[in-house]
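What follows is one chain in structure tokens, specifically the form predicted alone.
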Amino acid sequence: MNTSSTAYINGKFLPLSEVTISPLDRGFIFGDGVYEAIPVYAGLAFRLDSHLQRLENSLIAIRLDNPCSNEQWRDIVNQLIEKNQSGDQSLYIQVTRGVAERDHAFPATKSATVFAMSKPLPAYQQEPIKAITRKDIRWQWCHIKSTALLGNLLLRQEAIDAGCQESILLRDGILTEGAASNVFIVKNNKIFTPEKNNNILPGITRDITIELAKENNIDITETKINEQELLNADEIWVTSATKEIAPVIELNGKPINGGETGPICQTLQNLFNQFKQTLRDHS
């Protein structure tokens, strides 16, 4: 982390080495805050508007008023972006709670924490990874993107400490997604997916994912998938801003698809690069 990189913190643009925060913030304290990670692409933030919903939705899901007006949120990306030399960047924003006495009830006062931070854009995006099958042990509202992931962080350590890069997660026999992405498989050229509900974080590339595979006519349904159907599927992919499109080349100790990359993810990264080019080429 560059910590010579500029941040935001509360109204203020600063070095990320010189913003601090309160010991007291219900985020430090309770995990009490929401947040957002937003891929830039040549000076664009990709997804904005559908990134600054998805945060919205959040704070309304834990009863929080979302500090800033959609214009001021677009004025707070775009000077962030410019302060960190435009180019291809991961943003990344946190709404809390505040600071208030350690109380489990909410503070009477509302004085919301914002921070934004940037780093540049990882270098393993669409690279193939190895997953393991863990049973889904987070909370039932997974469809927040709260700051409270120690079950997320729990069940990465273990694909990490497996050799492995993400862990696949199931919850009563059903897939819900990955401990920090979304998931989709391939059976006989047919692409599925969890459908949106409470289990699975909405995620922006998966969605962009959806809408690519309809607009090029390629089979894609939002279903239930069983532990089965996932550990014979012909083809797994993750998705999440980071990793935009990724292979999974093995699965418990498995190769899939004989540890290449699948055709038909393969054609979906190629309509997703195509996709970023066109941004790239307005920007």
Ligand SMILES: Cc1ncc(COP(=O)(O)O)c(C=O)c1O
Given for the second form:
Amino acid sequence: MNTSSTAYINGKFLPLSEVTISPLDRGFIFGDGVYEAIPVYAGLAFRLDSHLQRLENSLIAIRLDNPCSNEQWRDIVNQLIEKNQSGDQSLYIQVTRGVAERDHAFPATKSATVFAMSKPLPAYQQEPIKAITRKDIRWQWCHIKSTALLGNLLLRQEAIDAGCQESILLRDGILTEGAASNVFIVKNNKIFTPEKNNNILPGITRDITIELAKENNIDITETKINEQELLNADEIWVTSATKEIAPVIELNGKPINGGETGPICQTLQNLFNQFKQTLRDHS
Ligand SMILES: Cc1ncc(COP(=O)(O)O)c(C=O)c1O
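Please supply the coordinates for the form predicted in complex with this ligand, as a counterpart to the form predicted alone shown previously.
Once more the chain from above appears, this time first in line as the rest of the complex follows.
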């Protein structure tokens, strides 16, 4: 962990190692907060407006006033990028309901805690992964990007314990998403992905993948996918800001597409890379 990187806490930029919060912060005590993870390519926060909109949606859903205007967020994000040597990074921003006496009820006085940090983009982007299927044991408001991630953590750890990198989740036999990713499948050259609802996080990388497929006349449908359709898929991949588009080459110990990245996944990875390159060229 690079603790000498610069972080942001409640109006101040500080070395990460010097950031402190109260043990009474409701983020610490209850997981009463929301967050965003934003990829930065060549010093530019990727799809920042979409991330800020999703943050606003999460804050509305947990009845917490947005502590910053979009202009203030953009300023915090851009200063943080610059103070961490620009280039490629992964930015994390978090808002909690702040410090208050421990009580389930919301505190009468509002004092949100705003925290942001930067770390290098992980090296495993787009790498093929192995996955397992698991019952989606999480709560029913998965569209909120809540810091309370215990269900996701337990499910991700089950994948790690099984020698895999991700758990793909099914609620009542219907595919929802990964422990920290959205899921796409291919059958007969057509792409399918679960529709947006309260069972999945509306991933920004998911949106970009759908846009790229549509712009390039690749058949894509947002729909319900059942367990058999998942298990019989020709290709599967997951998307997230950190994994980008990562092919699942083994599910529950069985190879998918012969254990290789499938052709449609490869096409989308190429389109995604071209898209990023265009951004880099204009930065
Ligand atoms: C549960 C869950 N679903 C989906 C995603 C993908 O979202 P995004 O593409 O915006 O990173 C994430 C990202 O962390 C996640 O935690």
